[in-house]
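Below sits a lone chain in C-alpha cells, taken as the form predicted on its own.
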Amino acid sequence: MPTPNDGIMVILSSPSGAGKTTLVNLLSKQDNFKISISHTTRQPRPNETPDKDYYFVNDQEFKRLIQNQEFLEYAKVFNNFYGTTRTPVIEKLNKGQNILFDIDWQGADQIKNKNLDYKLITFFILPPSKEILFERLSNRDMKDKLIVEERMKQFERDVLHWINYDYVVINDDLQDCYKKIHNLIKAEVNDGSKDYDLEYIRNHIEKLTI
C-alpha cells in the first residue's frame, strides 16, 4: 500500500523533436530522480546504449510481454512499438524513488487511466516555433526528407493533446525550459505557489495550430 514516503511519478511528453528525452535527462541527475526504461521495438540510434536508454527487443517479445499484461503502457508510434513494464517503476516507488517517464501522449493516457496510488505530474513540451521543430528533426539523424515530413504531419495530430496535461513548458531555452519544469515539480510536491500562465500557453498553440 502506498505511503507519504513513496516516490512521484513524472512525465514528459512531446512531439518528436521537441526535446523530451533531453529534458529528462537533464531531471535524471537530481538527487533521487530515476528514468524509466522504456522497451521498444525499433532499431538503436548510433548514440544509443541498449539496456541504458532502451530495451531493445523484437516484436515477438514485445507481444508476449502485453499477452502477460507486464505494461503500465504501451503504444505503436511510426510502426514500432514502445512500453514501460510495471514492476520495476512500482519497485522504484516504494523504494520511495523518483520516476520519470519520456512517453507520448497514448502512454501518458493509459498510465493516468491505470489511477495508480502514486503523485502523478504530466508536463507537455513544445518547440518555439513549427520552423525551429522542423530545423531540428532535419539535424537530428533524420537526413530523410520523408521522415522528417511525416513527423511534421504526426506534430499537427499530438499538438491537440496538450489540453490532458497538469503543464505545457515551451522549449526555447533548453536550461530555461528545465528549470521551469524542476520548479513546477517543487511547487507540485511542497503545495508552493506556481509560475505557470495558462493563456499565454493558449496562445501559443494557436500559432502552432494556424
Contents of the next structure:
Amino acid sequence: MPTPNDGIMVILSSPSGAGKTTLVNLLSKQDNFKISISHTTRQPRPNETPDKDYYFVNDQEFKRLIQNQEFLEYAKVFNNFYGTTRTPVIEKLNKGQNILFDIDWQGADQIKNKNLDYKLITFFILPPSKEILFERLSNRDMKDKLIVEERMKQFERDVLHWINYDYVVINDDLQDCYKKIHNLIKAEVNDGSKDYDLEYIRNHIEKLTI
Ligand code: ADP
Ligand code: 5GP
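Now show the form predicted together with adenosine-5'-diphosphate, given that the preceding structure was the form predicted on its own.
The complete assembly is shown below, putting the previous chain first.
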C-alpha cells in the first residue's frame, strides 16, 4: 500500500526537440530524483548509451514484454515502440524515490488514467518558436533531414495535447525553464503558491499554431 513517505511521479512531455530530455537530465541531479529508463525498438543515436538512455530491444522482445503485461504504459511513436516497465517504477516509489518520466502524451494519458496512489505532476514543454524548434532538431538530428521534417510535421499534432497537462512551460533559456519546473514541483509538494500564468501560455500556443 502506498504511504505519505512514497516518492512522487513527474512526467515531462513535449513535441520532439522542445528539450524535455535535457530538462529531465537536469532535474535528475536533484536529490532523490531518478529517471525512468524506457524500452524502445528504435535504433540508438550516436551519443546514446544502452541501458542508461534506453533499453534498446527488438520488436520480438517488446512484444514479449507486452504479452507478459510488464508495461505500466507503452505507445507507438514515430514508427517505433516505447514503453515503461512497471516493476522498477513501483519499487523506487515505495522506497521514497521520486521518478521522472520522459514520455509522450499517450503514455502520460495512460499513467494518469491508472489513478495510482502516488502523487503525479505533469508538465508539457514548448519551444519558444517553431523556428527555434527547427534549429534544435536540425542540430540534434544533423544527418537525417527526413527525421527533422517528420518531427516538424508531427509538432502541429503533438502541441494540441498541452491541455491535458498540469503545467505548460516554455523552454527558452534552459536554466530559467529548469528553475520554473523545479519551483512548481516544490510548490506542489509543499502546497505552496505557484508562479504560473495560464493566459500567457494560451497566447503562446496561439502564436505557435497559427
Ligand atoms: P526532446 O527530448 O524534447 O526531443 P532534447 O532535450 O533532445 O529534446 O533537445 C533537443 C536539442 O535542443 C538538443 O540538442 C538540446 O541540447 C537542445 N536544447 C534543449 N534545450 C535547449 C535550450 N533551452 N536552448 C538551446 N538548446 C536547447
Ligand atoms: P526519442 O526517440 O526522441 O528519444 O523519443 C521520441 C518520443 O518518445 C518522445 O516524445 C519521448 O518522450 C517518447 N518516449 C520515450 N520513452 C517513452 C516511453 O517509455 N513511453 C512513451 N509513451 N513515450 C516515450
